[in-house]
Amino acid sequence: MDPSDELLVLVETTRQFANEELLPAIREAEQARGPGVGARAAFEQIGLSRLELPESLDGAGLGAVARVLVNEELAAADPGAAWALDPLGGAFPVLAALGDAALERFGLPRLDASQGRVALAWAPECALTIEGERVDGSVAYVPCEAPDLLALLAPDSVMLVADGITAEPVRGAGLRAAGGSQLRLEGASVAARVKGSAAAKAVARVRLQTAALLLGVMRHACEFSRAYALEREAFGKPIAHHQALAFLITDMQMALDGARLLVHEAAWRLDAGLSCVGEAASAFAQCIEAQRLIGPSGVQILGGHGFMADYPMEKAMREARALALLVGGFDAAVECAGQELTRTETPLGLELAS
């Protein structure tokens, strides 16, 4: 994928926003449970929270790719500060699913006044009871403050509730930035849903931005274990610089790159209008195992220095365990690339023995 002068100042500008907002305050923003007012209005300023709502309805109009470059971004940063800034909680592709209707009910009173909260949950997950119109049951926790609206996701459909939602607040051991709630739901109405492709659609591009913030938590972790062995010392010359970590740094890397072209592969299909749906289960997918290795190696390379909050590889491992729990973690998005993959005939025309 080769972006265009566009999307490529836009990367800039989300890096040095993340760098000057974001980064320095992440232990704040994590005791806050929120980042700070000055970065929500530099946030909006930029217009990030309208990055992918069409022109029409005065946004940019831009797509997943544009979505999955700035997540990474602000990710490097701080993923949960990230997610509690979309003033849509990530439940934009939610709300484009079930159609401009939606999003001028539901998204556009949040973007213009960045009040009320919208929380993401993987339905198969929830102890829910679904008759008709009405849902009742919890949901164990969203990484969200107090949301007056839910978007629960499953499989093949995708459905906004609203209305009889009470929210506890909760301490999660990730994104601790974004907040996070328990949820009581008791008569709570469904306000739109929709079925079939639309919202297989949908699930995929929540995935794919998951999968961004993923990119940038990782990409952080790999560079400052990377630059910790080039400055700390054993036996005379940089840790780095000895065989086992030298391989474990370029396995690290590897994992990353790796998740990343398939991570911009499966955003580029969804732009272009082609198939995505397994392929942003694929990526989502890689982005998890390869956090499994990057994660731990980071603490590792840096040993006991890994463990303490005064160096950031322990925020970003619980960052990363917490991210890669969502939409249905690895074997949600394993079984939906698996059936994908097996949904269509056999390639190049090959005919199977008997």
Given for the second form:
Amino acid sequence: MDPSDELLVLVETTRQFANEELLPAIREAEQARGPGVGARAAFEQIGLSRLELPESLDGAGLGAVARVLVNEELAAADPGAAWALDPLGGAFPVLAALGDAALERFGLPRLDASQGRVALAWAPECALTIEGERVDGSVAYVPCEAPDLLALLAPDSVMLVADGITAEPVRGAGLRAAGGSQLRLEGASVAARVKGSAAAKAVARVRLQTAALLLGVMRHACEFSRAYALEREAFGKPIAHHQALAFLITDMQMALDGARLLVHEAAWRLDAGLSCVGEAASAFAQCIEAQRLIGPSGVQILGGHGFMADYPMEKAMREARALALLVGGFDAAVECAGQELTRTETPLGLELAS
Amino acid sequence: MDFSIDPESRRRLEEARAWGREAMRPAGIEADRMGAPLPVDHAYFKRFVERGGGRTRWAGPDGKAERGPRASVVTTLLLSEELAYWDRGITVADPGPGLPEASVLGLGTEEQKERFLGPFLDLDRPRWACFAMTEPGAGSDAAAIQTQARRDGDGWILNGAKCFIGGASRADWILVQATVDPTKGRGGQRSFFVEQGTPGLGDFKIEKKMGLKAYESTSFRLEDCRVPAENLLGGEPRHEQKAGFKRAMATFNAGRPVIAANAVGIGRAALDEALAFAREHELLGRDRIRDRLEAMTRKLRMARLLCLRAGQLADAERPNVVEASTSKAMAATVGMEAATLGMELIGLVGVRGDHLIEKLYRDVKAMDIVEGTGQIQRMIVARSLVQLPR
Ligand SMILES: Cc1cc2nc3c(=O)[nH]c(=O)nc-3n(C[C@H](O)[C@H](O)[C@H](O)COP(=O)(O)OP(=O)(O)OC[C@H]3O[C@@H](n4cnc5c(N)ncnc54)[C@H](O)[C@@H]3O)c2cc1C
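Right, and the form predicted together with the partner chain of this protein, after the form predicted alone?
First the chain shown before, then all remaining chains and molecules of the complex.
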């Protein structure tokens, strides 16, 4: 279950980037509604934006496993910045599902320019009417500043909208470093669309990359609060050594480790061409459950300090909550995983065929 | 057995509801949007005082100040829930003698009541007072506070740092907890009135908080801050009275159920908002959603009852320490759950950051931290249930 040496190098490089470029500037990035110029340049230089792009298109040709590993590292520093740094705004899986033509038309120019304003939204949750190729209505929130391209996801279809979008900036409960907009669509048109299993797989991929961002935020909350608890003393010993906190810290870590394995397995299945739609949805749902414990507990372990912006736990709690509401959130993930369950007799049967 | 609300309490609740809807909630939302406490000269405070708020419960030097009948603890809890429903931050921001009033009434000398509560009898302007216990290095472990009080002729010299103190920079006076002998833990502690403007009191820093932005939580320092001997709460040892007050504090706890009631109020607001959203978006037909809303309603009702039970015991002067801690531990958890459910139900609208539920989600977390964290409440209950050693 360990990543290959190649992936470990990638993880190490990403971690170094995140620690040096993102972590020291988390509050500035929130304030500025985007990461700084230096962070953008460094991100581009290490080639993280072309991670999954096929080698034929000058990309690294890596898969979902690489993506989830990288996303966890980035989000352990700043999930909002992680989102904003990607010129495709997390929409690569949608573009890939739509095929090379869409990738070349909508993806490559943004990758070449190292910037894009691409937004993702879960269509069933938006107030949209889609009639034929025409789309009207509104999207309450996307983690993107003034997008000019919108990828709409649904359980069995994904589509791109490239015109008729008006954006209004919103504050956002979290992910402020990604910017944030509320969208109006008037006479917008579907530029490309795909349905069926390719779409379901794209949704699975988006769920996994979002789940991985959640893993990163949760890891940060676990690590930061654990270190704090070992240093802070009350009643004559480190607060971590009071059993109530020791067990809380343990429960948080167990929730994180378990959820991470689900994400990794689902990503591995996706790369291996195995069924992965239900698995990815399950993994995302489990991350959301873990987040319900870990986000607020990170604050709790710091006591009053956790509630104050001088420490990053209040931010982690907000970020985790926000991430857990994207791509349809918990209910849509559980619905998807449940649907998959109805198609299987022994969902946990060990797969013995090679 | 009787769970009804008496007519007088109902009247007060109706009044609170009208005020909450019309004034408190808009003021709370305004502060949250600004990301800063409401300024001292905000019209809300003026109106609050004009309608009779912010007065002391003290009956005045001749014992004759006009006061309505003192509310029972149960009524106070119902009101605390209702007011927090509209805006918990505003309830703390409201002018008045606030947290330290009970200690001054219980322990203060007649001169101190006159000097420090007197200005709150007939308010000429919004006035605040606050209580400062927590320090950067010690919160839950209140016996470990480091702020020192040293006798100096006919006064005391205070040195130390306090943090997260509600309303400290706008308070007329701060009741500062300090130690005269750190080796004695709580036994070595005394409370001192420190008036605003006293030399050595300064370095006020208003914290940026995740929620409850309507009121200031402020850190400050005391550097060779000299106060006269008369500022020692209760004056020089009056052991009997002090011991009596402390015994009462150890037996009946009214503070924790108030926070529990606040948490229920915030949770109820989240539930109502979630229900309204579900109704508007025709989500109530979905079993998954309806079941979660039902469970939430049930848990909030349970938390409310636990909290009223603690209040009822206090009213009957029966010990309520276990019930008070139970209610606080339970209500803070349930309030958080309600806000979480609300967020999950409204989804993207919640992430947008301008829906009331999103604010409630940030506000409610503090209910598990203030007045003894959830862990401390469980310790208190466990001491009684399984004789958990101290
Ligand atoms: C919004 C807000 C308003 C406040 N207003 C005031 C005010 O007006 N006046 C004032 O004096 N203070 C105020 N406080 C401070 C508050 O009372 C403290 O934050 C609280 O008592 C916790 O102390 P601490 O922050 O130092 O956390 P710590 O005591 O350092 O606790 C950190 C963590 O350790 C846990 N812990 C500690 N001891 C144990 C143990 N024995 N077993 C298990 N776990 C343990 C705690 O539960 C917590 O999770 C306020 C705080 C907030 C957030």
